[in-house]
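A single chain, nothing else alongside it, follows as structure tokens in the form predicted alone.
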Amino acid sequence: MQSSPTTPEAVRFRGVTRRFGDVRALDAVDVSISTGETVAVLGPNGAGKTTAIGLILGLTAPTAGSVETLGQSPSSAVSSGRVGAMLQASGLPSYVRVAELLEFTRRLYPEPLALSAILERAGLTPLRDRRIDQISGGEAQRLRFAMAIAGNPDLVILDEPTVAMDVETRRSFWADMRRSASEGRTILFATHYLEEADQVADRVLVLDRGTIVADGSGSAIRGRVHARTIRFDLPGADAEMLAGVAGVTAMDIHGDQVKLTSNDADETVHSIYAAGLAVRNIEVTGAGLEEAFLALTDPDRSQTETNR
């Protein structure tokens, strides 16, 4: 990581609004991210995640309010080489080799990592001489990540970083992210993989309709939702069979496996047995991050859903 003056905040939004015509992508957002934090940004499509990342990187300017990145204007922080980004929309040249592209990229920065270190950290050493049009989708994601860390940045921004990665590659990727965070880097990532956010992030920001509707650890956000999840096996399960179960706000059926979301788990379990349903392997748990996310971003979600 580059030597630089210590900054109390890696990212600071003060009353940030961003409009695109009549669409308000962000609405008076106030938030700060401290140096060294690992922060996940969640939200449904159109919530404002990509807009927020664009503002941090200086790719767009706020309509109102101000944005600071590492205590500077976003454009200054990026041009100084202190910010690395892995964006969904970034393209890759087809006819150059992996090592050639990374060598070119690292030379754009004042204090880059060594090429060998970049290749190792991204798991690309065996592919260093492979042409980019001959690598897989998951390998291309790893290459984008390698480009993001080539400059040895203080702040790493990742937009849906593990899309197309297999399970083992994702595990290795996040292990490196934890190592980067332990070295004092700030990691900010947007993801649709809620399990990743829960397991990796120190802090989770939930965006919905341009505003922050939750901000805290994964456990704190789960604790805001009083719903419980009830799982069990029920041969021949269908929605009609379970229609009269009390307290259920959502239902998910896959074959004989049933998942119910309930606002009163005791009442729901009592109702299941009172109905004489031959359930097996019943399990009651608190709301997961997925249930909390759905409740926070869609509070009117009360209808029963069935997937077979």
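Take the two forms, superpose them, and find the largest set of C-alpha atoms that agree within 1.5 Å; that set is the rigid core. Numbering follows the first chain given and starts at 1. In this text, all values refer to a predicted model and were calculated from it rather than measured experimentally. First, how it differs from the form predicted in complex with its partner chain.
Superposed on the core, the two forms barely differ at Thr50: its CA moves less than 2 Å between the two forms. Positional change of Asp238 between the two forms reaches 2 Å or more at the C-alpha, relative to the superposed core.
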Given for the second form:
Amino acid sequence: MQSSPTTPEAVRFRGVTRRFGDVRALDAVDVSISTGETVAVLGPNGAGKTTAIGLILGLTAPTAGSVETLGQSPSSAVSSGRVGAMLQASGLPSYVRVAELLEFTRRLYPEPLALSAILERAGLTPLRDRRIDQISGGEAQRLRFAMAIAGNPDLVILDEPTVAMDVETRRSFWADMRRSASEGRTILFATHYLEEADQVADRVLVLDRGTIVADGSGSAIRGRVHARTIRFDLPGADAEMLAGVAGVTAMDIHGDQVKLTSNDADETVHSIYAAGLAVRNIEVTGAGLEEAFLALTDPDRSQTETNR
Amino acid sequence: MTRLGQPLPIALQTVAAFVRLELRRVVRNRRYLIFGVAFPTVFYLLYTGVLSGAAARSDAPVDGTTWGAYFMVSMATYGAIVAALGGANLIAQDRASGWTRQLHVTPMRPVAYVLGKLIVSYVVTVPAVGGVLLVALAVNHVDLPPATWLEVLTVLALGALPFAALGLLIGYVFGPDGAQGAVILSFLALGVLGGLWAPISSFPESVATIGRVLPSYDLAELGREAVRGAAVDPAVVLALAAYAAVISALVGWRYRAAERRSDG
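Having gone through the form predicted alone, I am curious about the other one (the form predicted in complex with its partner chain); can you provide its structure?
Every chain and every other molecule in the complex is listed next, the one we just looked at coming first.
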């Protein structure tokens, strides 16, 4: 592995805004990623993950601010062959075999890995002579991953890499990712699975509506989420009746059935009874990952966080 | 654009690797083999051998040569045009599938993509032209000096530049379905009006006037001059070069627009 001689930073965003028409896909983002870090960019669809990746790779330019990749402009970093990337569901050429495509990709880089090593790492050795139009969605994802590492890059960028992979493939994929990371590579991947971010990354950036709402280790982020789901029946329930209930971050009413997401279940339950609401069949459960994530990216919730 | 600042040896290696990959794709594509290589060869045989009425005998005199040699040039030109235009389908596919976007995140520069596609469009004309020539020689015993065979092949393959450029243009303007339609429409119009299916001298004067300004007519003229052993007419070469230049300029314009669109 060659390490960056000029700067320890693999990626640096300074006040980066990217606007598409009236939409601010990224809004004044400042972040820096050091060499050797494994970073997950976590966020719901439309949070700005793909835009951020496009900026790091020079596929798009910032509306304001500046982006540096490996201490240089993104397009020269990509041209130098020190960056490998796997884009979301990017196309693959028709009529070509797996090994042929990887051999071609190798030749684009100054210091590529050996073909056999690439095939082995991506678990593609048995598929080397298979035509690309005859492989499954999960196998195509492995092939895209293989293309990303073919050039033996210092920085690996992966946009939602495990989409379309089955559980087993996903497991071996991340095992290889950890191996790549242990060789000193910087890895940045986008995902909307909190679990993946938590298990694989040293650092998790949570992106929501174009801004970074949390930045820390997976466990630190998880610790910030104490969301619970509270379900009960309440005849004639409406949002107004429940407006005074404490700790609620999300509310879902279907007829008499109510589902609340709360960041303080004790307080919420207490205030339901204190308000004299005739609730029945009350049930408190740990929030699913999705609810936990909503709590984290909810604007009211983040306000509670900062006010604390 | 800083993207051109790549050391030359790697850039050449890149283009070579890309051309190899693309040639594999073209050769495995049945459409190319059927319409570019088999079709002109079979039609040549049909019109000179199997369908040999009195007017269509292979050794019948036409335009200072024999029908066998005359129609050989027509069908070889047609094959060259179909093969050269075929690049359009793969470019439109590459753009629609996002393969070009994936290439953008490798060290390969977009200009290497265009150059590679152009080279491939050129190379694939050789079997299309060669197939017809081979059949003319082997089946119809068209009698030409060895140097003339080589000249016809060279002239028709090299002269296909405007059509290779037109293929790129179609690939950058249309989506995969539209590109296929545009390619078929182009080679039919260029073939019929350019006098590749029936001699242009048999057309009504108004249609013949249109036909004579088409690059397909020019390319076939180059081939026929070679067959007759005449010197290359600079006016014809100039006309083809002008077509190539204008279409290439349009390609540059559409290509830059496509690059800007991919920026987002």
